[in-house]
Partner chain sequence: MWFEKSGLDNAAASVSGQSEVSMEQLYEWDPDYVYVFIGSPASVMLNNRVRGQYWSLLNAYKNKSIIDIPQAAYSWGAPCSDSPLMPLWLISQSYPELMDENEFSVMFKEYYGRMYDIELEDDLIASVLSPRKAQGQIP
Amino acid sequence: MKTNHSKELKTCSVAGKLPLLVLVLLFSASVSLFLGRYNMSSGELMQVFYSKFTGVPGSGLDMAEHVIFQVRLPRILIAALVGAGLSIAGASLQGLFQNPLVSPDILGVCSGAGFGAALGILLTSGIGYLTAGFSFAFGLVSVFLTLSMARVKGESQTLSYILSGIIVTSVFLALTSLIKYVADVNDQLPAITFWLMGSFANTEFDDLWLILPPISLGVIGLLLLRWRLNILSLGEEEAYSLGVNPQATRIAIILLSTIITASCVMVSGIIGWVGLVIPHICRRIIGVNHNGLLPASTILGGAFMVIVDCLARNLIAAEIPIGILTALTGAPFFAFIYSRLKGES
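Supply, in the form predicted in complex with its partner chain, the structure of the chain whose sequence was given, as a single chain.
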């Protein structure tokens, strides 16, 4: 039977591509660990690893060891986690709203979390955990506001979510501008501006432990719900007949995406484009079936973020805000893929 055969072929190719993507992720993470502004020869590198794993203290290589294990390693892990989280959140929301232009910020998480962080920096100049706490809290508050505004039932439900998202986003962006206006120009304003552009600088293992639970929870939850995304696209009645409660699933997916995105923004600022572009690239590679699309987005998103962060910290002596780099690398890359494969579909 031809249909079964082609379906088997498709599944085989998906299953074959996922390990390949994992290899890309591991390779880029390892290479990124060895690249940095701090110069060390390969001999010193080997010495540092040897000392770390055998417990034999190395001589005079404190700085090198610190750079590799305390500066680069947490940064790479956090970048991979954030990239993975944003990508799967973007892919899920695109599937939920059946709109390829949806990004994780559609419901206002990023702008709400950005406002929370700006407020935290204004009040505490970045000392302590208040900034991160406010960021996460306001991320959740903004989505709550969006959902409570979008009470319309029926065919236009998707549209009403998106419209309330636009309203809430605009309000929080305006409030953030207000905070930038009253912030101290020497100290707080540069901190807020740099934070809003996104950065993995000065991240350490404490940040990793902070975001690992919420992001893993969100990613695992979304992965478990991925087949329901396929069913939701068939319509409300079909979903009910197949035993899936569309409204509950919608809320669950929105909640999980929000937790992931708010955690990402809390640790690294607002990073756009990743949640929008990576799912599209994966759709070209894997196909539109969410079974394969969500895991692929997760892995490729992590790899992409690791590579871009590597560029952000190594290209020039100063740090390039990563939000700028994701836009500059993601958008043209996406245009290239889209135009090259346009003929095939």
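Having looked at the form predicted in complex with its partner chain, could you now put up the form predicted alone?
Lone chain follows.
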């Protein structure tokens, strides 16, 4: 009876924290609408939205309307979607492999998607739908190669996945370096280099509609499987006894995480550390139960990416690639995790 009561209190505590995280996301997105090189007051922002949704023409606010609806709003929505996707993918893979240092690119999806984008830029001399398609396709191919290599018999299925991912990542990084070597140094090479750093510059609503279906599919799928992640942590025999097929569940989680990550990379470039850092923060707030951890990671990941993107475009006159800022945040956090895990079995 006492145990049931404590479980109920813990569930209520988690349920109470999720709305607070939603408020953090909404607040960060609202503040980001104000901040930028084009300054505007709260009154102007309200007038722009009133004019847009009521059809009443605004007086002298055409530039403000363009900045809000063509530049900032799609960028904020894409940043939130990408942050949410990378965070839930990272949290799911950490739970799957039972390793707190696992990130969404552990299976080679980011390196494969990066190679696809570099190849697209080399062939088209630009960043368009063909480049995005190449990026998404090679992201899926890389994980397919990883899963195929992991079929080789080994003592640990988890170890087989990780080692196969390392091999595939190395191959695609080498191929990306080869493309950079043969690319035109005046046009193609700078575009490839800048894209690989990660950025939401020049994103628009077309990019949002492009990634919304696959990321939504992946996020919903992972949320539906979150209770199975808890069961997998009990071991394969226990999972089978509870009616869960561990192998099928692993493949499903890996494929859904791959779809999310590849979709994120094809519009934003390679943005690291988000899928590693955010799940750890959420474990401090929510706990290790994936029923609350995955929704919390989704929400906080979106808020985190919106905040970092806002800093990227406002800290200095020239926009900072967002991958640099996430690395500056994630690397010290990685060192902190390593120091905490040192000496543990």
